[in-house]
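The chain below stands alone and is given as structure tokens, in the form predicted alone.
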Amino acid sequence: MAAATSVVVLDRGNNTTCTINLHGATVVSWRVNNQEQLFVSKQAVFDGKKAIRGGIPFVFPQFGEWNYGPQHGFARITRWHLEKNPERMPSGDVEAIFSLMDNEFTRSMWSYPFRLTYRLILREKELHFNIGIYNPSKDLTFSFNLLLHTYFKVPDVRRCQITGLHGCTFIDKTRDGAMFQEARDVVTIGEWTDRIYQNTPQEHIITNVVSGRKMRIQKYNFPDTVVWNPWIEKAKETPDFGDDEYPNMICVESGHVSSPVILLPGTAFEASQILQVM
């Protein structure tokens, strides 16, 4: 029975493979010609309970500090349903589908009923997330943030660049969250950065991932894209990340978070995002 594992397998063959940790959805692998794609530190609590870290945890209904509940919200730390099993399309590509409803936990945090359902497809040289998000009840708006908080793996940060994050503005979370613009034509990262760029492209590009190659991030209706890494004091304040794990990873977002989404009785919300490596 599917129920009784914790853990989903996507394999396309050729050591194309895509896992998910049903502990909040959680893509832990990525692996494409067996080569890994995402970060997950050494030091991952894997309990049921703690958030896994790496990899991409599903962040909703809140991003960031959370009054009711506990930070970037329960969706990532909440067991999931496995909807659909894995299937090979005619295409050649697997899919999966994954769900969460309000239960007994959420309510305890976040008195909405909701249904969310998370579409995995595992492609040759991409991985394809679709998200919905259903509000089922008959007289209740609710607003929430929603973001895949995807860590990709690198040889060394310092050496990555973004694409398509000129002229945006960022809230800069390690300046006491003050405005600016971003000047530079490609983002590099040689310090601790927390930034959510706002009203970002539909795309954008990381060079000098896995294997010096570069990876696309396709995105839509995700106005945001969040870039992170905590660099060398924040690392040493995480008690599950290495401190010297944060020069092999590089954080960027695509996220709906810098103004929520709200979402009125009967109505569905829909977003989606495709990496692909270059």
Contents of the next structure:
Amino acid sequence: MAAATSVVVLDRGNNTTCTINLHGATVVSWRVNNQEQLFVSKQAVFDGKKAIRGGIPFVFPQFGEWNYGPQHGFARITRWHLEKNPERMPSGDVEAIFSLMDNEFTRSMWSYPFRLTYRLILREKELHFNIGIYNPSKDLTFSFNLLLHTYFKVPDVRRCQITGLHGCTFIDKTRDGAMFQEARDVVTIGEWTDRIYQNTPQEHIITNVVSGRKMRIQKYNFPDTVVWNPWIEKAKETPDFGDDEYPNMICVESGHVSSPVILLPGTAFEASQILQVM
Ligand code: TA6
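Starting from the form predicted alone shown above, please give the structure in the form predicted in complex with 6-O-phosphono-beta-D-tagatofuranose.
Complete assembly follows, chain above in first position.
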């Protein structure tokens, strides 16, 4: 089964590694000094077909339900190409590049030519994500959503706080998509949460992640932030997610989802994210 054997490891030494599954170019592990920072469900399916339940699924060209294909698009369920093998740079950091181009499978849902590049850089306490989306067409314009669906591993989600959302408007998918404004200085999770915060600042900090540390998220050209935890009932309804796993994960997702990116022929779009263990 191709998916099971298709992982790429960036190893910086000091038990600091990043593991990517070519199925969806899904980052399935990020260890800093042997401490795992990402949540992957014990029920996750690795069959080269289903999206991997955890890590960092790559959402493109659609966020959410889609008339033409699966929820969250095809990029997370398609096999990517390893464009550049992991390479250690003079700084000691390790870089690798993945790519995805349109193919018969993608064109069966979305008849546009495209080229995605995904450069990952593993630093001492940071993981950098640089995304390029190119429209090689001479005459076709296409629009898309883009999101990094990051599952952070946490000892107890009830003790986490997220900064940088105060005053932001959000679409609440737990209340039929109604819009609200965030009144809290820091966002906490104590129930089923599924929100698309719009026009958020470039930085968020999540407190009380692995070993009580903080996780800093810096994002560029990602105007939105999605916050998700399925809590009790939704956890039970999700086959590839353990009923008791919801306290140990929080999704804080950098995205361009509340409005689509319009990409003219021959032009490119870039976005990036930095995750830092503080
Ligand atoms: O990003 C949050 C969200 O869109 C939620 O609505 C929830 O559906 C979650 O993604 C997981 O989606 P998935 O398709 O992976 O089951």
